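The chain below stands alone and is given as structure tokens, in the form predicted on its own.
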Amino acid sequence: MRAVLLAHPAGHSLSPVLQNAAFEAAGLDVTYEAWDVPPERLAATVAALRDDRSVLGANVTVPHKRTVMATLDGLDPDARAIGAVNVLRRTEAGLVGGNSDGAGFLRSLAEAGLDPAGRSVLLVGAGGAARAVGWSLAARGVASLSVANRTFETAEDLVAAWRQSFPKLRPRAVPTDELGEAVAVSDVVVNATSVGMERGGVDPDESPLPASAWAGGPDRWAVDLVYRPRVPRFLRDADAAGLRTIGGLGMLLHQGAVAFEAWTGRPAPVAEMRAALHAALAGDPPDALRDRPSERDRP
């Protein structure tokens, strides 16, 4: 049996490391492969997966999380509400799309000691991952949710859908000239863009926010979905300003665990998956910051 990742590009992904460790630990004869699928080949690739009974399921990532929806036989309610898919599983009805990003994100926050309920959150980015993260935060009961994006209209379209589903929350899009103010009044700032990603991102030493935007304060958090490098510029700037930080490795781990459980019906071997990720990243430059809160905040 096989499971696959549909991505473009695909070479930078650690999902094969993560899932192959999980299948081995669970004693399952399944291999996980990363496929580089250009957008024009997506529909044909999904059709081939549908016909190939040796494929257990699939992950979907950039740039296919939204466009893949039109190629599937069904959608889970959460994926339909979020408007993005990152997990495909085989059912009697065909290939059904789900979303493990939101659940994985919340698990990673809980593991780091952050409960977003009742907090004000600024989400930077409006792509597929941002959709899942924002939806999960709204459903978790944040006090306020704002979205900043390079293209304001994209952020506005996103929050318009959330306003219908969460009318009491009243999420808002943030214009560029109000970004500094939005950062200052937010308890949690989340980078859901690819800016700062070492491979496949905009620039590995850039941040979606200027260093001057950060201001410290009690129990303020910065969360980055980027996991390579382990400590991107976004988190370095936030840490320097006194915020607590969470890197993207935890979300990668836990969304992968949710996907494994969806494919197999078994609990994910999280410890073995985590060990495989750390081993794969062992050659990265060491740093005091990791995928956890800053050391200054530990008892």
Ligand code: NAP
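Note that the structure is predicted; figures quoted are calculated from it, not measured. Positions refer to the first chain, counted from 1. Heads up, when I say rigid core I mean the largest set of C-alphas that superpose within 1.5 Å between the two forms. What changes on going to the form predicted in complex with the named molecule:
- Core-aligned CA deviation for residue 21 between the two forms: less than 2 Å.
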The other form holds:
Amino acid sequence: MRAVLLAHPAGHSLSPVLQNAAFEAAGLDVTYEAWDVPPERLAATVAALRDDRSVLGANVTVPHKRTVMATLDGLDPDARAIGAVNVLRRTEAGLVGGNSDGAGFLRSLAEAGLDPAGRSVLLVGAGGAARAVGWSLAARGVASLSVANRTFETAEDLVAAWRQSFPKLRPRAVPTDELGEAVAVSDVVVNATSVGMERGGVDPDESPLPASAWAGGPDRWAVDLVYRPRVPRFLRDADAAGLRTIGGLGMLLHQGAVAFEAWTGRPAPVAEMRAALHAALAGDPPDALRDRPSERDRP
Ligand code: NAP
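Show the other one: the form predicted in complex with the named molecule, since we just had the form predicted on its own.
Shown next: the complete complex, the earlier chain at its head.
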């Protein structure tokens, strides 16, 4: 059997490392392959997957997470609400699209000891990852949810959609001149922008927030979706100000675990998947916060 990733380009993904380790650890004869699928080939590729019973399931990533929805036979309710699909699974009704990013994000928080229910959250960024993360935070029962984004209108569009799904929460878009205050009143600040991500193997030493925006306090958290570098500038600044920190590797791991479970109906071999990810990233710079309490406290 095979499982596949539909991406364009497909070269940089860690999903083959993650999923091949999972299938091997589970003793399943499944090989995970990354396929480079340009947008004009997406519909034909999904049609071929539907007919090919040797394919157990698939992941979908940039740039296909939204456009793939129109090619499927059904959508999970959360994927429909989020407006993006990253997992395809085979059912009697055909190929059904799900979204494991939000669930993977929440699992990564839980693993680090953070339950966002009842907390005030500031989400920085309003792209594809922010859609899944924000929706999952709202569904988990945060006390408040604010979104700041370089392009303010995109944040407004996002919260307008969430207001319909979560009318009591009243999520809001934060104008740039109110960003400092929004950071100060939030228990949890999440970087869901691509700022800070490694370029050409180099840490750009950039954050979407100025270092001066951070102020410590008991039980305050900074969460970054970026996982290369392991500790981006956003987390370094937050750590220096006394916040607890969570990097993006846990979300990457757990979205893969949720996908594995959707395809196989078995619990994912998380320890082996984590080890494979760490081995693949072993050449990256050391994790400067490895010994911080938020990492040590992991249950
Ligand atoms: P995306 O859809 O392209 O969205 C990018 C976001 O970053 C937008 O909000 C964009 O703002 C903002 N942005 C980009 N450059 C900026 C800059 N110079 N200054 C301020 N804001 C900027 O990307 P995505 O798919 O949401 O991914 C976002 C990040 O999450 C990436 O680093 C990705 O690797 C990471 N991610 C991690 C995981 C994981 O498992 N850990 C999963 C998914 C994504 P505008 O709207 O103004 O353009």
